[in-house]
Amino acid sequence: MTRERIYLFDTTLRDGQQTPGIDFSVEDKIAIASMLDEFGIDYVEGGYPGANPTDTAFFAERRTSQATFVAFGMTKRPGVSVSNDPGIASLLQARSDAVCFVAKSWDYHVQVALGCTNEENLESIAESVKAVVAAGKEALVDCEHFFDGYKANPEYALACARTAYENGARWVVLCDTNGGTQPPEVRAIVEAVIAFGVPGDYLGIHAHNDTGQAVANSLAAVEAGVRQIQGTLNGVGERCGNANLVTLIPTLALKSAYNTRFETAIDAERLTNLTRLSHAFDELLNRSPDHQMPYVGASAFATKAGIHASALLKDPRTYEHVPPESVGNFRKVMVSDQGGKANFINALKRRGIDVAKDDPKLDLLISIVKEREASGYAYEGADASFELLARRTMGTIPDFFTLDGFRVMIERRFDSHGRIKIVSEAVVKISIDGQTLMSVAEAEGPVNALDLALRKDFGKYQHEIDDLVLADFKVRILNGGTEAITRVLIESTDSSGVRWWTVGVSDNIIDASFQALMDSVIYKLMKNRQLAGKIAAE
């Protein structure tokens, strides 16, 4: 039996930019539009070009290397030509494969926020489609408020979608902008829309999660027929969030109510990698992962001991609904560790390192693994840091230097204008090669200091860390009062454009932070000369 395409499109970069707390910078966006390219995602929405600074510089080059990359705006203004209209210019100029225009699909919106006649409306829905077409780029429209709309005039929403689908739309997408319709009216109107003259293969559906529900609208509106579905990493999103792709992706791939009727591009293997994407965004995000999201979630596979463990140890099925490890998730209660065991062996597989099931050595670092994630380390949006550990407690890391200590201080003092000064003076003492080297560097922040220090002399080496940036530096509090505990993470690069991530935990933040700078550099080290970066650093 053949099974049907569904498309996924990805609009984190986009309307999970609208989420509150969440602010993109041009460094993310190509992070994460990477991390969505790799996974396999068919569609990478990467923001609105012209609209801000930041999305006129992302898609001043295209960012994906499989998927199709997409740029967002509005339909030409009414009673502006397609050729005139500046918003789509930036559009057509825009380095991207497709465009996804908003449209807007309720009469109420038309009168209201557009302030133009229904007819001004679809004409500029028709000639915007025509020009991207025109220049050889896939056209989308999102047509906004559209269940709302439907419900409201019924003709009009359906009006809006046909003329997106006749005049050249590769999709038309259904939104539930507001988030409330439920899966029966979804469904419902889905099926009206196709029934109407647009089919399934070229439908997508944008659902809100407002009542909770926008992973099962979604699903619903598959059922009825649409062959597209957007989303986000995780959920985010304005208000209550979109669907989040990361529970969508594996409900679609493992439950036989979907995969023995659809297919998606991420086939098994890549679904092992969906822990890994969603843990690794909510660090570049700096937040917590949610421990009960899901799938993905460190409580998703876990259960307290008891009958439940104990039938677990008989029948792992017996209380999970898919197998941990087919997401890249971990059982968290076993009495053996064969399992956990099997994870570790199938990571390390993967970094180039090939240990055996019963090598001493493995037992030593999945017990320190453990012992070190329950203190705060978090590996999965750290993979420079694992991949050092595992290969520090293999004995394959050569002895480039010594730290023989730092030391840092903080003055805050008053300019001769009066004005607070803080200043900072870090003192970095290395060997090499049994030369003793001594750094000091000035800076205004303690750890900006502790890095120029660090790196100011290399002795032999030198030479290879020039080009060591560090791109960004994220810090979290692993508890309250003063003596907390805090976790930092260090994202870095260097000239080959290749990005790394660097874990570091103390009670002591300028510690915690040096940790995750000496990683940094050391895997810089091990990077130039091949001994590590398979995984960490794609």
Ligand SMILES: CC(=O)SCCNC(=O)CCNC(=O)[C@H](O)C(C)(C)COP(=O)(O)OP(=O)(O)OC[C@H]1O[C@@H](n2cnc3c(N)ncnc32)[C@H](O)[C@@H]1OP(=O)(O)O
Given for the second form:
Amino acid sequence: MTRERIYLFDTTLRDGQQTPGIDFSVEDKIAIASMLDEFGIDYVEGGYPGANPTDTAFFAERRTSQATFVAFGMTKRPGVSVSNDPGIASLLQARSDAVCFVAKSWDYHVQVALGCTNEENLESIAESVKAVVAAGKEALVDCEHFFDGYKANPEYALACARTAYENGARWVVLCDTNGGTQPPEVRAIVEAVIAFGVPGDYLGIHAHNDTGQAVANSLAAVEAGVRQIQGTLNGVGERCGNANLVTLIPTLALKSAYNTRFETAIDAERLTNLTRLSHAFDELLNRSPDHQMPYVGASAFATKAGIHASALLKDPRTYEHVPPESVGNFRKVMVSDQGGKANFINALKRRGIDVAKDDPKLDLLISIVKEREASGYAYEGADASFELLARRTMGTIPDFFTLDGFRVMIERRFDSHGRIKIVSEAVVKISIDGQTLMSVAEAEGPVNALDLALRKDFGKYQHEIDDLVLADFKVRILNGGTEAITRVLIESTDSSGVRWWTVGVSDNIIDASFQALMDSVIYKLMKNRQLAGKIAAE
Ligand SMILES: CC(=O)SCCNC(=O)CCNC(=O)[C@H](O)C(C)(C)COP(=O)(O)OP(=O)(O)OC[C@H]1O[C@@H](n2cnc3c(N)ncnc32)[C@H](O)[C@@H]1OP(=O)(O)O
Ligand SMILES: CC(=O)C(=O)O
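For the form predicted in complex with the ligand instead of the form predicted on its own, what are the coordinates?
Entire complex below, previous chain first.
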């Protein structure tokens, strides 16, 4: 059976740019356009040439090699001819393959925002589309507020869509601009547009996520007949965002409700790059990926629950709706107080630790983890501390050194200009082979001072920890008030590029930090001897 082609239109660089807090540079735009192009998206909308210097510079060159490169802008202003409209001139001059116009299709907006007659707006749509087609470019029309406009005045909304189509627009895109429309309404209105004479394979959907329905609305529109979906990477976009292409693409590819009838340019091989694409985009935005994002989140194929892990390890299909590797993600069976033997055996095996189901040390480890988690530890995010705890319980960690104690003093001083200066001084005492080593260090913060002191003199191991870097430090207060328990997570790395997380818990933040620091150093010494950190592929 032949499947119908659904075209994917990415507006990350245009609607995504309207997200509060997102501000792309030209370099960011170049990088994102090439990521989308390489991934196989059909249309990449780059922005609004003429609206700002970044977008104008971005459109000085064509930025995709496969994807249709699209410039966005508004239809000509009423009362001005296309040849005298500077906005249209910028769009025609941009080095794009296509122009996507935003056009009013709600009569109320025509009256309030444009202040012209309905007929003048139809003329703007027709003339703008004709100018783009005459310039040898593909024309698309985003019918802004189409669904709200249809509800208010169906004849006028339909006339706008048909005007765009009849004057040569390759795509007439129905926009749920305010994001309030629901899937049954989208389905019914798309069917009405097709019945009015605009064919489904000329129609697109642009859904906003203000009621959390952008993906559902896009799929409802496809079922009703549209053949282009507009969306963004990770669902960025104005207000609550746009339809998330990172969710839509695998749903269309992997779910039989869609993949038996439709296909996109993203085949099975390209789909395996999805998680990387989504995370690379977050990296570029300098933000952490959403762990719970469908398909690509770190938790999308993770389980803590013992009953789930036990069945999952017998057959992954028991608790997975699609194989994680199909989208480039992976399965994660975690250890926590929700876990049973299956979680632990699997987690230990991944670290090269073989333990039998009836080994009493396994029961001991499980009870220690459960007890510690009850007191505030969280091992699911502290892989290195979990591994050390397991190896300690199994009795396989060498006595590298012993800690004799530490002390931290914090002083609030005033400099010669009367400015406040905080100075922390830390003293750490350790013993290696019976020899006591005492180090003192100063820094602004107490944890920094402790870290410097701990790593200042490590005797015969000093050269082994020189490349150890503390990459991140997270503090969480577990219950409020003066009885608060503090959990500290530290991310470490070294010249090998490997990263590991350690945890410390105490009613004193400095003590919690020190525990996490100690685990980090011990893990590094274990790793150097290839006694830890071996992660086997699942
Ligand atoms: C639904 C959407 O997401 S549409 C995209 C929205 N994105 C943006 O607006 C981001 C980029 N925009 C901009 O940088 C600026 O708005 C510009 C450069 C495009 C225009 O700036 P200005 O000329 O100063 O106009 P301003 O932003 O104040 O107002 C928009 C004007 O466009 C007119 N307009 C809005 N939509 C359309 C349209 N589809 N067709 C014709 N004119 C339109 C409005 O009536 C208003 O005209 P007015 O100035 O005569 O009142
Ligand atoms: C065009 C557009 O971004 C919208 O109508 O939401």
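In this text, all values refer to a predicted model and were calculated from it rather than measured experimentally. Numbering follows the first chain given and starts at 1. We call the rigid core whatever largest set of C-alpha positions still superposes within 1.5 Å between the two forms.
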Core-aligned CA displacement of residue 442 at least 2 Å between the two forms: yes
Once the core is aligned, does residue 409 move its Cα by at least 2 Å between the two forms? yes
Checking residue 504 here: with the core superposed, does its CA move 2 Å or more between the two forms? yes
